[in-house]
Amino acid sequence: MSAFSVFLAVVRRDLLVALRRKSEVLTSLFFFVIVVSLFPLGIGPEMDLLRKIAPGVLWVAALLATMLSLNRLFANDHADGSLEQMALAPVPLGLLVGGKIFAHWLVSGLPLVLIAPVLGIQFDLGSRALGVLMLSLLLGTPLLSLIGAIGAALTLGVRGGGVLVSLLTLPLYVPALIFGAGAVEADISGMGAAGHLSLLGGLLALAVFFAPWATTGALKIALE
């Protein structure tokens, strides 16, 4: 099989597993919707204030929703022995890890990107700001999955791994949060979002190159 076929096979497998555990998948999405929707209800119809806090609220909620699903990225495969079989397979483990990370983003990140503009209407964001929000999340959520995979691999099999993942990944998420929310804020203020989006895209490019191999190294240590 070609490398691309192996990649697609891993993605398909993880998507099928996710469909059998719909409650776990929907938990992150419902968390995102509920957290974002509570702010307009709590603050009231102060449109200027809602527009001001919207980028930060939406991005922080997306970050936390992504973190909810990180603990199960490798844990289930580790528990049933599938991860050991992947490590022994005659294909690079980094390729298999990349497929799992991509599947994780399709299940946990892409739904947030698609529903964010609908939630942004609650904050009285204009159509242009909603477009920038969606683009920033489209660049940022894969970055969150890639960075989170490293933390999930480092804490694999450790008691209290969910808490440790949060402690490891939160500091690394700060640049994505700053540039992602900053892109929407810059667009609202009229300064333009191109600079923030470019920096966010650069971080994503670096993560795509380095994160799968860093995750692979952490998994090999955990499996020894």
The other form holds:
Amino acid sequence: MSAFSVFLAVVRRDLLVALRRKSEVLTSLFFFVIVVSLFPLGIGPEMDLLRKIAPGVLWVAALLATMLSLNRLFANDHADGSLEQMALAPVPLGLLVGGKIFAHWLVSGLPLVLIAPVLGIQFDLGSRALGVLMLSLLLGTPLLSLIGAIGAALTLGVRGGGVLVSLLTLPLYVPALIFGAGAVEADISGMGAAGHLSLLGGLLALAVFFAPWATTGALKIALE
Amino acid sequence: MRPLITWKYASPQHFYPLAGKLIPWFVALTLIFGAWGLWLGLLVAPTDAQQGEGYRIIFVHVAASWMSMFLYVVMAFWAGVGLGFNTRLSSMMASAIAPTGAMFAFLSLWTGALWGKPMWGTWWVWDARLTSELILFFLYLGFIALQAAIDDPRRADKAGAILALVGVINVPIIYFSVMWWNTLHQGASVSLTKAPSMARTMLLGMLLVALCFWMYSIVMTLLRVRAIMLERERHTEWVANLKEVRP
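Show the other one: the form predicted in complex with the partner chain, since we just had the form predicted alone.
Below, the chain from earlier opens the complete complex, with every other chain and molecule after it.
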């Protein structure tokens, strides 16, 4: 089997598993929607203020929603033993892990990107800003899945893993948050989002290269 | 002929007594550098024309920030060595360094806030260096929490090592991202390449306090690594034969 078909097989399998457990996927999506909708209730309905905080609110909510879904990434496969089978498979574990991370993004990252404009309208963002918001989330959410995978692998089977994963990954999410929300803000203030988006793309390239590798190392430690 | 490098002290059994012998010397160095540096900083250094007496907190603040960053790199180095060569002592060193590093990160934030109040009129500003120091503090907490959550010490060492190495790659990225995000902090006043913009006594005082903190970190790390060695090797013969352990 070629590397690409192995990758596709893992992605297809994880998507199928996610499809069979729709409620889990929808829960983190609705979490995103509810968190974003709570902010105006807490802050007040002044549109000027809401327009200003919209990029930050949407991005922080995306971080939290991604983090909630991280447990799903390896925990079930670890519990039923399929993760060990993957580690024993005659293909590099990094490739399988890459496939799992990609599937995780398709299931929990991409829906956030698609629903973000609807939520952005609640905050009265202009159509241009909505486009930049989608673009920044499109580049940023895979980054969140990749970095989060390291944290998920490190806390696999660890006491209180769910809370711990937030302590490990949230500080590492800071650059993504800064450039992601910064892109939208820069566009609104007329400075142009190209710089922020390029940096976000650069970070994504770096993470695509390093994160599956680090995740594989962490998984091997957990499976020892 | 004796080998150039001796690996004898890579084993806890031999390092334990060596660490015990080294501690008093480093305690003495801590006290000497500390007394000298604080004397220069608090009594000898001239009052700053703009900032008054309040600026003297930098003698602690700058040294604490330096140490917090330096210790993270040292910690990641030992954790990486432990992961790569599977040496027990290296990983123990990494775990022993973490609490001191976190303490210095906290001290740096604390003194920064105390300095910020009279200088900027506010306890906290979301400026690049304060923010990245805060995130560094979170990274230390994550490392400590991860190691504390894993019962098996070997697994805790390795998992912590991966986290520390990921953190080391991230620290510069976080630093620069936060810097571009917002900056208000005064530029670095200490630089190796250009002539220092501060009085020579001030620089000397700051360096001496930094040395004092450095020696203090060594003392604390050695004390802590000795405790970790005893705890992890408590079933071995050499621990049972120690005179402080024998009843």
